[in-house]
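This document opens with one chain alone, in structure tokens, the form predicted on its own.
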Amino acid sequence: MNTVELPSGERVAAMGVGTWNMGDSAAARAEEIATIRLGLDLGATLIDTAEMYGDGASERLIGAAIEGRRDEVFLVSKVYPHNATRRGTAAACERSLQRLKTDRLDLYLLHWRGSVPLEETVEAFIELRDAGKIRHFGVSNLDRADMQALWSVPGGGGAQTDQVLYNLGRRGVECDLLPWLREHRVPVMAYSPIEQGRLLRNPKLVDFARRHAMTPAQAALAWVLRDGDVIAIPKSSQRSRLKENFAALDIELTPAQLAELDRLFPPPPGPVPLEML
């Protein structure tokens, strides 16, 4: 599995596994859990959930599959904004250390910024930290000012990653965030890398996998996985989906593959909105 490095100097899996609508139908549990145990066999080990998923499911699922191999995992939950106050904060990971049966998270993310102070929720994540409840603290959906501003309150250049909708389709992140981030050694991960499955679909992309012998799965992740300081969390929840995915890491795009990439879904020619799904 290749790996990226965080701020911390902690390398980690630089494909991992999305569970965003896993846990939600009993009829797919078996399954998922079994896609689940079977990234892990194949170094898929950081694990992507949040507290918002399926209102906990996603959390109760992930708790299911990984006993027994916890210290196999880096596990990463988010934290509503609403709850992202100093006591919200800290009731929030219990909560959620409670449904994945665990006693630490590896990285804990503030899912989107609201109202709650940044350096209120900052100072959370430190206490948790302290506590050993947190190993790392993050942030995601953080366009370029709000990680200004988050540098700018003590404690906030702690952030191991900012969590982003990221991918062939959605390359706003390239003009601003992407260069302000990479200049502090702070790596993407990139969410819906796949928009969901709606690229899978794209003629433009089907067409350039045909004929470069590969899935369009494939080659949307190896073209976000490019530059190697990007982690991918396409959500997997069959294990066929997961093995075509991981394939994807064996793939180096060319320089001309790229520059066709580059052609057929080119980035906004200037700044724009972080895009939020």
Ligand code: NDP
The other form holds:
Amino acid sequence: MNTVELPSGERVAAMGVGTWNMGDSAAARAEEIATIRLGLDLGATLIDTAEMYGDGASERLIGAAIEGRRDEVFLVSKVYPHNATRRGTAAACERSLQRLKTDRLDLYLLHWRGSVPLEETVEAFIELRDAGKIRHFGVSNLDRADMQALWSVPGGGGAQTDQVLYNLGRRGVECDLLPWLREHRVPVMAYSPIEQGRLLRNPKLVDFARRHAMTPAQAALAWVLRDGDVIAIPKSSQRSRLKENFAALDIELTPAQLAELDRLFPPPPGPVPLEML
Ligand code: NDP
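Could you switch over to the form predicted together with the ligand, since the one displayed so far is the form predicted on its own?
Below: every chain and molecule of the assembly, starting with the one above.
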């Protein structure tokens, strides 16, 4: 498994497992658990969830899926902005830990920036880290100005990632946020890397993938992973698709292929507001 280095020096799997909308259906449960476990077998040891997903259903599913295998997993969860006060963060973390049936999170993210001052959330994260409830903290959906604000609060520069929307059709972060993060050696965690499946029906991508003997999902994921400092967290509830997606790790797009994708999916000419899903 390719890895990406966090600012802490720890290396995590370059391709992880997204779990939004998982755990919602009893009929899908067995296959979803099998998919998460297959991910672990393939080295996809980073699992992303949030207290928001299915009101805890995703965390509960993961708790069941990783039972007996906790030490293999780099577990990421997120706190709602409205819970991200000093006491609220600790309480939300405790609830997540219970649902996940574990004593620690590897990475705890602020899901997006709300009205609680960043300073207070960072203080809460640091207290949780000191107490051993989380190993690292980070953020999600913060734009460049938000990151600068985060860096200006005490301890804020300890954030390990910014999880943002990034895929072939959403390249706005390349104009301002990504260069800032690279300068500060903070890896991006790319969510919705196949645009919730919609990108796979894009005729330009379908045609590219066919001509280059890969699937559209593999082309889109290999592109996200092309520079070695971006983590991708595609979600699938099906083992066959997870396998297909993970085969993207074996694809190194050539300079000609990358140039072609740049022509087909150009980045915006200048900075655009950070997009969210
Ligand atoms: P993705 O871009 O990962 O796409 C997931 C969708 O694509 C699902 O419907 C899945 O269906 C389908 N799919 C996956 N692989 C294939 C394939 N090979 N062929 C065809 N269809 C496929 O979208 P997500 O929005 O789920 O993003 C990934 C993860 O990022 C989330 O699950 C979540 O963990 C995180 N996230 C974080 C956000 C944030 O604000 N921080 C916001 C959004 C997502 P099926 O499951 O049936 O295979």
